[in-house]
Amino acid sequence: MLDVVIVGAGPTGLWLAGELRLGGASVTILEARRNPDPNSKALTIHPRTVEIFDCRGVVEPFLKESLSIPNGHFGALPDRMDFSALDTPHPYTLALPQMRTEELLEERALAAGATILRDRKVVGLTSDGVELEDRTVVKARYVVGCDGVNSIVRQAAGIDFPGTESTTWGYLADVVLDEPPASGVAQIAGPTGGVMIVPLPGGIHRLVGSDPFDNRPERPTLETLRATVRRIAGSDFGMRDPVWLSRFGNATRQAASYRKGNVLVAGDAAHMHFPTGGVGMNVGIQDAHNLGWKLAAVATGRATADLLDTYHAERHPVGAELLQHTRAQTALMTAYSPEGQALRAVLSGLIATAPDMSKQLAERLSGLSVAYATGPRVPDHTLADGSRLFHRLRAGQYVETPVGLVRPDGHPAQAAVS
């Protein structure tokens, strides 16, 4: 019998598998898709997630292959938040297609000894594991649902997923631009809608935004997208050869509990929201980072099962704040009326002229502000022997520092540490 079976081989499940193996637990990932999804829903890797990769020694390929962006936005306001004031060695976001992120995280999980089985559709839970579509059972002491917003694991466990349905929709497109913005990354918003343009590897650009004149769930066509972008930006930038066209809505939900007995949920299986700010994948990976060392310790008998209760206690409030912030940003992004545009102008001016406000928003967006009952995350200290804290955390163990004991996930082990 396995220690843990993970359902879903997205970024959350893959990071969790690597963490579990680091802690000595046996783990298999079951993925319904035969092949990885070539369409990259997530693009943005925020500073706290970059720190997490640094704390496990896998950050270099992400830094090498990504586009580094030294700022971020709140609700697509024109004045962007400068990340240079953040207390981190990684004061930037990285733009990298989710498909490549998954490839890198899969390499890490496999190298650590995890097993990944594709074309294995889970249809339910059993008393000792999960049942597959062909009625075989994969036995495990613990099951973790990392299987998205329509999570079979969450539904089979009877975990409620309350929230609200979509009332507005955004558009997403990966296309070739013959005349891309000279600035590289571009963001344009106004009463006719909004668009953000980000260059991707392979000569492709990601366009994402909202359009009050085409607010519907149906997937856009290249022609409707051209019309939308021309209206917003005054140009369609020579748009052609779409790789992917999609819609997304603002349905917002959160699992009532992240744990029910031996079943846990993480990532999109635990929370769904409008993807403004590009935070979803990041919070999922951070869920896995919090859960991984705890579940490994419990599964291998080094800790009692009540340690797993701290996963819900620590991460559910983070998910709730995520929903609050994405709802607030959605309201700003879709504030097309004259009053809404005035609100956007006032808040944008505050971000530009009030450093404390800008820094607080940047800390929340980046994930650096997350704190638990034990205290906030510990920055990358240089220790007495000259080593970096993040380097010492690569073993996935507690680290003794001059300010106290630091947990494997980079948070203090007692409230006295800050």
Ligand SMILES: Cc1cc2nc3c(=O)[nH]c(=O)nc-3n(C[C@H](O)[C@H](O)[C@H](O)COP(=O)(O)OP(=O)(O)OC[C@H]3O[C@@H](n4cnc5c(N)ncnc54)[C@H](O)[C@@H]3O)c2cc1C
Contents of the next structure:
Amino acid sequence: MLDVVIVGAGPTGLWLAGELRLGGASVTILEARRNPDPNSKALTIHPRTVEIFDCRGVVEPFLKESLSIPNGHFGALPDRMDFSALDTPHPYTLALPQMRTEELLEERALAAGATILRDRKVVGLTSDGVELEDRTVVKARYVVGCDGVNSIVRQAAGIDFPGTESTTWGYLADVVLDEPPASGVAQIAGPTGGVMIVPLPGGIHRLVGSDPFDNRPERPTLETLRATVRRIAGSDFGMRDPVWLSRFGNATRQAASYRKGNVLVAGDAAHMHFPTGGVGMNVGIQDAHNLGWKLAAVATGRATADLLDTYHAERHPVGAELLQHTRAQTALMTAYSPEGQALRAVLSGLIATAPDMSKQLAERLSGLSVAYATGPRVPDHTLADGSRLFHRLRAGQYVETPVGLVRPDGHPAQAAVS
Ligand SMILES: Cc1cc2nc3c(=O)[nH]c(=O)nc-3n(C[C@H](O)[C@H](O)[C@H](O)COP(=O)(O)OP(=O)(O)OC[C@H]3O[C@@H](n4cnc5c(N)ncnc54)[C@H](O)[C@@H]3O)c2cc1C
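Return the form predicted together with the named molecule of this protein as a structure block, the form predicted on its own having already been given.
First the chain shown before, then all remaining chains and molecules of the complex.
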């Protein structure tokens, strides 16, 4: 019998598998897809996630392959928050297609000894594991649902997912642009809607935004998108040859409990929201970073099961704040009325002129301000033996520092698990 079976090989499940192996637990990921998803939802990797990769010694390819951006936006307001003053060795966001992020996380999980089985759709839970479509059972002491917003694990465990339905929809287009914006990037928002343009590898650009005149769940066509973008930006930038056209809604929900007995949920299986701010994948990886060392310690008999309750206690409030922030940003992005436009102008001006406000928003968005009862994550610093904390954390163990004992996930510890 396995220590842990993870359902879903998205970014959350892949990071969790690596963490569980680091903690000595046996783990298999069961993934429904035969092949990885070629369409990348996420592009943005925030500073705390970059730190987490650094704390496990896998940050280099991310730094090498990504576009580094020293600021971020809140609700597509024109004035952007400065990340360069954040107290971190990585004061920037990284832009990398989610598909590549997943490849790098998969490499790490496999190198650590995890097993990943594709074309294995889980249809339910059993008393000792999970059941696959072909009725075979994979036995494990613990099951973690990292299976996205429609999580079968969450549903089979009877974990409620309360929240609200979509009322607004954004559009997404990965296309070729014959006349891209001069700098390659653009962010335009006004009473007729919004569009953000960023370059992707392979000569493609991503256009993403909202349109009050075409606000519906159906997948857009190239023609409707041309009209949308022309209306908002005055040009369709010569868009052609779509690689991916999609819509996403603002349905907002959170799992009532992140743990039910031997079943846990993480990432999109635990929280869903409008993808403004580019944070969902980041929070999922950070859920996994909080859960991994705890579940490994419990599953291998080094800690009692009540340690797992701290996963819900610590991460559910972070998910609730994520939902509040993405709702606030959605309200700003879709504030098309004259009053809404005035609110956007006032807030944007404050971001530009009130350094405290800009810093607080940047700290929240970056994930650096997340604090549990024991405190916020301990920043990188030099230890008594001359080594750096982030390097010492690579072993996934507790680290003694001048400011006290630090847990494997980089937060202060109350007491070490033996
Ligand atoms: C347009 C858009 C842009 C976004 N941009 C960003 C961004 O810039 N930054 C950011 O942080 N986030 C962003 N997000 C959000 C991000 O993509 C998600 O939060 C992230 O994919 C969640 O990862 P996950 O591993 O929890 O779930 P998923 O990525 O959904 O992975 C779940 C996996 O489980 C598998 N699965 C599902 N059911 C089963 C089953 N029954 N059996 C076996 N396997 C199963 C699926 O096939 C899938 O591989 C964006 C989202 C959208 C829609």
